[in-house]
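In structure tokens, one chain follows: the form predicted on its own.
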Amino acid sequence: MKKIEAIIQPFKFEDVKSALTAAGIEGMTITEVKGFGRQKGHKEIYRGSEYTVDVLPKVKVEVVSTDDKAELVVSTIMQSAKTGKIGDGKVFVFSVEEAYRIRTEESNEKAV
């Protein structure tokens, strides 16, 4: 099993969610996060004063899938989150050793 974590632009979340749902991917965890990378923030003007916003809002999407669907999840996220501009985000893939569904006590792939 694999855990896919994607850090994406907030305005692309609905596109990513719709694309994953259309691809048959069920279940995801969404977290509003803040961070920075190469984008290094941007400048804004508030009441005539310029200031730098260096920690930007992002959305983290987490999906746990079977090994055979992991590539589909990654490619779906990459295609639906891409704008081609700096700050599009990152996708990370981790191995998951065990998973359990609390309600039924199913484990591993049956729990996903």
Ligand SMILES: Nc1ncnc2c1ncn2[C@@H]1O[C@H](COP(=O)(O)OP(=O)(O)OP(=O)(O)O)[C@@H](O)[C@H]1O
Contents of the next structure:
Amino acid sequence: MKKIEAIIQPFKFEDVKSALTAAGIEGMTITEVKGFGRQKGHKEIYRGSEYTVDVLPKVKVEVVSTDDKAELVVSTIMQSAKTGKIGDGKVFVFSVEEAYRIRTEESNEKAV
Ligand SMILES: Nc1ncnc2c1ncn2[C@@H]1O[C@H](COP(=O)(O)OP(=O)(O)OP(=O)(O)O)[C@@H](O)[C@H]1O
Ligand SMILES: [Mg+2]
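Next, give the form predicted in complex with the ligand, keeping in mind that what was shown is the form predicted on its own.
And the full complex, kicking off with our chain again.
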């Protein structure tokens, strides 16, 4: 199993959620987060010096899938979250060792 963790623009969340649902993904976790990438957040010039003003709000989407669906999850997020402008976000993929559905006590591939 894999965990796909995507940091996306908040205004793209509805598009990403719809695309993942259409692709057959049945569960996800969403967190409102803040962060910065290589532009180091928004910058402005103040009295001739450049200051980092803030970290920017982003949405983190986490999906755990079977290995065979992971590529589809990644490509679906990549397509639906893209504007082509800076700050579009990142996708990270992790290996997941175990998963359990608490209600039924199913495990691993049957639990995701
Ligand atoms: N190396 C990283 N580790 C953890 N989180 C990151 C990393 N890079 C980016 N992020 C998260 O992703 C968000 C969006 O990053 P962003 O898309 O600006 O990356 P970037 O590398 O600057 O690419 P771009 O040049 O397209 O803006 C950041 O606000 C941060 O929350
Ligand atoms: Mg950036």
